[in-house]
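Take a look at this one chain, the form predicted alone, written out in structure tokens.
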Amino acid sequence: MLEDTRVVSLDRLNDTTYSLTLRAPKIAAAARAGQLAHVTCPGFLLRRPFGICDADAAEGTIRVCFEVRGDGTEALAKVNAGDVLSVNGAVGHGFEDIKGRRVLFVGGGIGIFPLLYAARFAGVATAALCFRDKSRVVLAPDFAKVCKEIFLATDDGSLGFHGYAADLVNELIATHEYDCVCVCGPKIMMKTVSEVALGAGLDCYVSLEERMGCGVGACLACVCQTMLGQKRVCIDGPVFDAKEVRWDA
């Protein structure tokens, strides 16, 4: 659904990453774990898709986090409280099979953002948050509030586990009990983590990221390849069963 939302706050998380809270009562009431919000960036025609980082139906607010990567997100990083932004949401299929389950959420970089809201829906949530180095770590206290345990990893070993996401997940699966794994992050990370999870006999769900145009399934800009043929990330995803994804396509 389309909704004219009002900016509540814009907070800087690090030198390139921001947290944006919007008053959006209709979207907040409808939002489910892993769904998207397509947000208008001031001065640009095409919306930008962001995984919903949090939603509060009682307060009528949603939260999205983003990294400045181009002119559109640079414009979005300059909005002020009270500004009005048109948002299409909540859209897509999210993490729909996690209620009541012991879930390991694995996020890489900005891929951690939609996992924060998803963790609220799990029976027992554990988070493995992976970053390039300690300067990129964000939202760890937020995850600590909704997860039983959180584990941090950095590629360079500057904080937490020294190594890649798949290595950490392999260790966690060997020493903890989980029912399924939910992953969002760089494609290679999702591929390797899903291989570890599926190899251990666990269900695994991945949230894919593709460039999007219309956001309603018409333009086919965000098509991905699956074992069942072409799928549109905006409305068929962004979350897919890892067994369906053709990583080599």
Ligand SMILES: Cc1cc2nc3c(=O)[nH]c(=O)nc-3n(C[C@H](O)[C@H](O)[C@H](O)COP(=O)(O)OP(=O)(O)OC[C@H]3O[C@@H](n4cnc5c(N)ncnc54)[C@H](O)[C@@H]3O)c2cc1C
The other form holds:
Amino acid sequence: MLEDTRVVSLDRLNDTTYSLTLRAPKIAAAARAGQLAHVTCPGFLLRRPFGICDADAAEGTIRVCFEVRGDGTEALAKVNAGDVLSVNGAVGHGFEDIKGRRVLFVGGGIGIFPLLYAARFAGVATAALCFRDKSRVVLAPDFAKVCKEIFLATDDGSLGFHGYAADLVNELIATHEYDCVCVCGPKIMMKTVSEVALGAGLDCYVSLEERMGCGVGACLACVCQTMLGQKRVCIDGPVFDAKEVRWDA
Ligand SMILES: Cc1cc2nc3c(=O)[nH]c(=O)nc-3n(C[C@H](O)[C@H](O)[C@H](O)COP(=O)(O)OP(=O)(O)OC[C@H]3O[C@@H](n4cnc5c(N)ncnc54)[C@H](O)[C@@H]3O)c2cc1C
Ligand code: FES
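For comparison with the form predicted alone, would you give the structure of this protein in the form predicted together with the named molecule?
Next comes the full complex, and the chain you just saw is listed first.
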């Protein structure tokens, strides 16, 4: 649904990353784990997609966190409290099958954002949050509030586990009990983590990222290849069963 939302606050998380809270009562009431908000960036016609990082139906607010990548997100990083932003949300197929289950959430970089809200829907949530180095680590205290355990990993070993997400997940699966694994991050990370999870006999769901145009299923800009044919990340996804994804396509 389309909603004219109002900026409540914009907070800087590190040199390039921001947390944006919007007053959006209708979207907050409807938002489910892993869904998207398509946010208008001031001065741009096409909305930009962001995972819903949190939603509070009682407060009527949603939160998205974003990294400045280009002109649209740069403009978004300059909004002020009270500004009105048109948002289409909550859209897409999210993490549907996690209620009551022991879920290992694995996020890499900006891929951690939708996992924070998703963790609220799990029976027992554990988070493995993976970053390039310790200067990129954000939202760890927020995850600690909604997860039973959190594990940090950095590619360069500057904080937490030294290594890639798949290696950490391999260790965690060998030493803990999980029912399924939910992954969001760079494609190579999702591919390798899903191979580990599926190899261990666990269900695995991945949140894919493709460049988007319309965000409503009409333009086919966001098509990805699956075992069931072409799918649109904006409305058929962003979350897919890892078994269905064709990583080589
Ligand atoms: C399903 C989905 C969920 C997302 N969730 C988040 C989120 O929670 N937080 C967040 O910070 N970002 C998220 N993104 C990425 C975010 O939408 C883009 O960074 C943003 O649209 C860039 O807009 P821009 O105008 O600043 O940059 P542009 O000028 O549009 O692009 C800047 C650079 O980034 C590249 N780029 C833009 N979009 C993508 C993309 N989708 N995949 C790969 N490269 C891209 C462009 O090719 C270009 O090189 C998500 C994207 C998708 C598809
Ligand atoms: S962005 Fe247009 S169909 Fe998905």
